[in-house]
Amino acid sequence: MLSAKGNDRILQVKEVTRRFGGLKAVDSVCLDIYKKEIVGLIGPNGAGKTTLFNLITGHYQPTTGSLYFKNEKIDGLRPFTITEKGIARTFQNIRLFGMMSVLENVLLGMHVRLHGGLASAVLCLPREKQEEQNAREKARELLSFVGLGNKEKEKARNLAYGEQRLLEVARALAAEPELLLLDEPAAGMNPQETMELMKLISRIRDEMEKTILLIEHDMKVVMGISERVAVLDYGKKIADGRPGEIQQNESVIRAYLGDSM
């Protein structure tokens, strides 16, 4: 672990286990994430990576162990509440509203930050109108940031696959997270799209000052942008270190990377 970061820890996964019947999908995992880090989470299929994401975001509850976000215990909280506290994610399988516009999809990501209630919306109060205008301006800024500034009126389903991935990132950013979880963001992208995605992830950290934890099978992406890489195998964390250290770790090579590295 990189203890030099001191008190800048934003997420602590503490001895977390998740059982499904007799299967331990996550087995006594400890993981610390520090502010403004980009951390890669890798491992073979079925290693427990997405289950860990689901635990962090409240979609699953740990069987044992605890999770802390900014030193506040979050296991037991609902996903909506965890998003409010500052954690947002994308999904391995794209979950856009295909018949809605690109802009509308991003606006949906802002719902946890909007304050106008039903009464003010029905009555079209000035505060409600101003909040809606501000939300649209911010959504357009996010679309421009991810490279979709000229696509706001298109239906989400009409976007190219790589563009849909970018839209999911924009929608997650609309929730104003401090910690952004990306679940295989490069899946299905061509090499050029992948390069642009790597630049975007770095910009999200550098320009927006976000902390990023990503699951990714593309080793060029993981090793190219991560400052630290954690490795799961059969639900257990078997390594945690800098990319160069992980590439030389014999346990990791046996479990996952193989001779291709």
Partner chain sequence: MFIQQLVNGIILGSIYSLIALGYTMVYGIIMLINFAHGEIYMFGAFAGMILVVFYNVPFFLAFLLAMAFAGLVGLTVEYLAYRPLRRSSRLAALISAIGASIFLQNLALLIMGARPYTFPSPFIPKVYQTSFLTISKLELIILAISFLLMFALTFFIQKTKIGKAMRAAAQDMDTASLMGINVNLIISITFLVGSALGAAAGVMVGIYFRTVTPMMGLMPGLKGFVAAVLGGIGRIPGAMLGGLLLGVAEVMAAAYISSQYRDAAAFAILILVLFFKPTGLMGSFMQEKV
Second form
Amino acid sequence: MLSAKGNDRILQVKEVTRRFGGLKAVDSVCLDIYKKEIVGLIGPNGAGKTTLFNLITGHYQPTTGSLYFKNEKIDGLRPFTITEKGIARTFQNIRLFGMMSVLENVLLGMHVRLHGGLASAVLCLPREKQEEQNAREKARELLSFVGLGNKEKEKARNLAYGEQRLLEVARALAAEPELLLLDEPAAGMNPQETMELMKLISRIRDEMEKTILLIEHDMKVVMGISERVAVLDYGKKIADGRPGEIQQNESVIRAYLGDSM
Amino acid sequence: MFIQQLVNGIILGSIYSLIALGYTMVYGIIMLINFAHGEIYMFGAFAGMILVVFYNVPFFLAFLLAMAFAGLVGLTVEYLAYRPLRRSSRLAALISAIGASIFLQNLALLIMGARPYTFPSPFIPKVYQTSFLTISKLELIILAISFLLMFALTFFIQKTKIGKAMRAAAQDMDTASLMGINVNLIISITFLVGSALGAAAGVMVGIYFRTVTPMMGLMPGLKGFVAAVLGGIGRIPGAMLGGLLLGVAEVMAAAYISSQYRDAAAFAILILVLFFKPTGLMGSFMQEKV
Amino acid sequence: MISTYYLQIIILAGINIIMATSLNLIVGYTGQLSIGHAAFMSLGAYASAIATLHLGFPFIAALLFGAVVAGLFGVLVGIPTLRLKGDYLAIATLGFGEIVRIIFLNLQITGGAVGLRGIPKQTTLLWVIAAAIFTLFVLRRILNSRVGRALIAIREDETAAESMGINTMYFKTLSFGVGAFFAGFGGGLFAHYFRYIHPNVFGFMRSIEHLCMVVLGGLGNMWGAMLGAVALTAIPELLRAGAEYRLLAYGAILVLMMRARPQGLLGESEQTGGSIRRKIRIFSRGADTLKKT
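Switching from the form predicted on its own: structure of the form predicted in complex with the partner chain?
Then the entire complex follows, led off by the chain already shown.
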């Protein structure tokens, strides 16, 4: 994977810096992601992991540097355009549409792949009906794929915590992304659920052929499923390599345990 | 001509500032557009007029009593119409505020009738004239009182213990109450002070135009609110700046464009400013946390 | 037969249903606080009246003309203002409404401060019922479609909505435009019933009244908006016996009703309405952040 050719590269983060006032939340970070990789992004709290996600998805704009998705410049684009181009994400602090049903949440994820507009809705065009029916079918498939097959009618806010995380994943997959960004998908899950999640993430890559970049604090998860791990500390990338290498890396150990070592 | 208009604008603007302060102080703490504020301004004007005209109370004493009375009205409105809704949606509180506003306006109509009352100026009419500026004694007094009150408020908020508690509550009500601040008391004081300032504006407008009516709070109330938003609602210096700016803009529009579009100018300025600064002139904008 | 008095109340209630449900699309479903709905009503009223008086349009064409004019203004106003959040949006829409009113007070074609009179009385009970059903049908269709889902998503969480690939500005403007269209439609019916319109009839208190109907009925609930519209049309009439105490009581009723049911008559209870409440707090996020600096 690491030796993949340039045209296999799906995401290129090039010298990206993001300042908030005097603070460099992300500091000239370079990161390449290749097709069908599972890459873990780790680092102590406040290292800039989520900020990097927000930069990739267009919620923040880089102060300097640029981002390329499939060799196309994406910095400066609005989040909805980036989603349309094929990057979807989940949120660390779950952001489901709580008052809406589980199924509707997934249908919303599908928004960019559907076409129904004002006119077709008002005029009850058969095309709209057909599209809506197909979408529902597909949403149900996605729900059973993540293991929420029997929950479609429930309100999202009434799901258990772990289920809400799974729904976030299903909703992101509904956008048919090529690159999936998962922000701490295992946070708040029990060991059993975490195991299931790891299997799910592998299946998303293997069966759906997605590329995955994930932030995770649970080292068992990161080291267990990632082919490659990148480490951020104080906004800088301090390491990038196979899980085995990262575990041995001295600056990584220092970042996590402090200088007292 | 221009300087004359500018001074006229500042006089009008200082009144708007006083009204805007009441909106902004309340908004800063409980995030509520106190729709009844225009009516409290009107109540203040009536209280002042009644004391002076019917009871021959000396003007400055009547002025202070009117402020105190309006302060109490503000307290009562908060207690009856807003406090029960503090944990509810902000829109519910807004509708309650609108209800309070309608109630107070019609209460005044019921008690005083729809006809306007004359509020004679207590000062001997005297006009100072220079080559480029004409200003009356009354206008000078209005300016002086307005700025004095704004200065006093700034001192109160910045230097006194209660003022500091108010700022703390505005920043984070829950934390403030954990720090031992009596939040209910602070909210009451905010209403008291804000309403008193509104009453001061009401009395001054009353003697300036020599009339007091139950409907007089409607437009100035709206303008005061516009001024508060213009400056960045929740920000005290913003309300002062917004009021002055609005007053000047309005007078200039009336003088140089058309007096018919005077009110439209005020709202046009507002929309224009918000277009470039979505949170008002002195409101800072922070990136939303994702 | 119904007496003219009751007929007038029923017709007014029908028009208010159109106003409240269309405002509900903007405020209750899309989560954008607007206090300028009466301005769109007046645009529709004046445009349709002028179409009838000066251009000789047949009634239905005049109504549609008024609605289209109002809808276009909705889009035009929405584009710059819908970037604003919460109370800032509210005051901008209020300002827009006042500007429209003042312009109409000074234009020749609208009759200026005299108002526009002599509009033929073409609105009948049947027309109002048909128009209200048409409005509800269209709104329901929109809400049950991909477009409606996007609108509700914006209300629930604008950032997450944007992440779903929803062009939030586009959909907010769309919602505003559709809401304004139906407000204009209601305005046309109003003009052709009362035969006389004046800019001050559509002042900001009228906008406030529409908002009260929506909140009183329950945000984001079409039955609620209808109920709110009927209730707030009927209450002042029921209080007519009290003559001068009427508006006093009206104000008190608003306060008491909100104290008793802050979530509105048909709104979900506070316990389960957390998300709607959060959304309303999102309204003020702009202002929230200022206080922290």
